[in-house]
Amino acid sequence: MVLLIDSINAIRDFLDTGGQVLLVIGVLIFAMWLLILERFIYFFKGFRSYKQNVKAQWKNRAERNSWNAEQIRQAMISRAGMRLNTNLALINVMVALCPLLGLLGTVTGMIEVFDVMAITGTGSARSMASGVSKATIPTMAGMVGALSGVFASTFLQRRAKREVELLEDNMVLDH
């Protein structure tokens, strides 16, 4: 119990020191995470059965030889493959959003660091170091969330697309 209130006393304190934006980095980023790990969950577990469910009606279909049959495998094979890009667009736009958030919480701390200028009327260093950590670990963040989400959707997006051609290949016409 004691790890667990040091802990969040820890994440407090961060937050506390990188300012209201690293919070909205903090959500965004466990946002993002949250539908990437969806989408590995479906890769790895709810996509097989459905690619199985689709392979069997194909192969279950009387006449696979005409422009009707070709047409149906088409639509198949393209609801497959929006049910693979489900969410990757939101995916990339939130990895978009991080370093445009950690950009925006250096102004946020940059502008903290004048306003003391401005009080102070001196350019001292301490006065001006809790601004200029809002400034620097925003931006951090936005990064790192960006980098690892980036990693993520490409791997998905190359995964989603071999999977569509893996089907194709596997939803033979016959001539």
Second form
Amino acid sequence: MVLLIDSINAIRDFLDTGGQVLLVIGVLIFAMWLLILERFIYFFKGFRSYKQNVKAQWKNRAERNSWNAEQIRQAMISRAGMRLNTNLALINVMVALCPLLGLLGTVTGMIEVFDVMAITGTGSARSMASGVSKATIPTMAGMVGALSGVFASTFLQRRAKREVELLEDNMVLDH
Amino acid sequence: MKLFTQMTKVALFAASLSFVGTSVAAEPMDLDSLLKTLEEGKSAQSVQNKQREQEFAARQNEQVQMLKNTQAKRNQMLVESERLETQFEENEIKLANLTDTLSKRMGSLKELFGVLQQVAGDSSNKFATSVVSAEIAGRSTFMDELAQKMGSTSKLASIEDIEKVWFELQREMTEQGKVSRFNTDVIVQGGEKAQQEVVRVGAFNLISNGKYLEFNPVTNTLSELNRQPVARFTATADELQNTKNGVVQFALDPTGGSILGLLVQAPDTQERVHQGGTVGYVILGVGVIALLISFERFFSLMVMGGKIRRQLKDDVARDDNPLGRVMKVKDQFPDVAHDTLELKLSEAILREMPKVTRNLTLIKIISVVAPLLGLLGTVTGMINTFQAITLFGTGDPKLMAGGISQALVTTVLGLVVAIPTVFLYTLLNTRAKNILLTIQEQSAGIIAQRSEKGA
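Could you give the coordinates for the form predicted in complex with its partner chain, as opposed to the form predicted alone above?
To see the whole picture, the full complex is given below, headed by that same chain.
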């Protein structure tokens, strides 16, 4: 219990030194990783059974040669692709937004520094320090978020593309 | 004698003047009678002069007597002055001896008084700014007086004074460790005075009614800070005031109010937005437009998606959604070949496309333009700053602050508009793309499935 309170206080202090932008970045990174994890689970669990199902449906067709069959195959593959690509664009955008939010934090922090300078002059480095920490911590957090997300999102995109290709290869037309 | 001749001359002149005067007034006389008159006058004057001479001679004795008297007085004064001078010298020697004795007798006490003066001066300053003075007033005046008294050479501090300095220092120390309550006048927001219960936390903070107070040492008044810290800090202040005993968490300003003082001077969000100037308002306007378009798109795409999902489950093609309209092509041309059907389908899809992707490009453009506008604001702000530098030099950072805050605020506004717009654009674009994919790739598939079922 004490450990929990301590860690909550530590997080609160960290958010205080980083300012409001840090909170937004935190929420964004959290949402991004939730989506990424959901995708991972779907790729390795849910999609497998769906793939088997689609393949079986195709195999069980009486004829796989006519115009109708080709259109139906296309629709099946496109449906699978849509399932695979759900939220991937969103994850990508979130990764791209992380450094932008970091920049936002930098600028708001600099504004605070200049405010302090306008009030107290350049003499007091101590009163400028809070603005400087608000400028640097969100930048760092944005970088961390973007770097952690960029690998996951690239992996997911390549995986989705490959799965669609594999599906296309597996569902052959009879000639 | 010289004086005398002069006087006669003057008298002569006066007589001639009077003669001229009468000659003008009376009838003109001939020159002989004038001569006669002059002669008579001369004889009359010489009689008068003789008489005067006698008078002066008689007075001479008197003058001699007066001179003698005055000389005697002077001699007396000289003697007196000599006496006083010797006494002054004697006194001087006596004074020097006494001062010597004084400094000898004071010895190490002299250092003590020096220290006392210094301590009194220091603590006078400290007491004036300490928040403890809000509760116990008038301490710094005593210290001030004592410091002045010690500064003059002729006065010494009494034991009572020394003990009072000790007492005041001890009291300040004791009060620093206390949380105390007292009633006093507080200037509340709006400038009115009100009698309130004030809680003093050591020498650090003053709070009243859950609000932090500011102590003004010049006017010796308490006033509410017109900008309070965030709610979770003022909540602890409230808690502290309401508790009667026990331990309470409290947010303390260890600098004794200077951090809280900075809080008052920092501008709030609204003032900040105004600092952005014209460019800032333009960015905000563009952002509002993007937001409105996004909402309109969001709802229409949602409705469209719902109708398409219903259409996917339903076999009968409906007119109220894009997929239904494309599927109707099959019903319109029941007997055409596959190739022709495909062409007709893609034609119908092309017709639906603009309805789905309407305005999305505009949102994308705004998401790109907003940071660019921010950059524009940054540059204009920097121009202002450099103009200020040209006019006033770099000496005063306060003069440059306006331009710099404009530069930074517009950048912030650009990012604040761009970030959600990019987000919304992606969201809407994915939706629109999914709808198009459904129409493009599935309409043919659905038609194929249905024709198989029918066959």
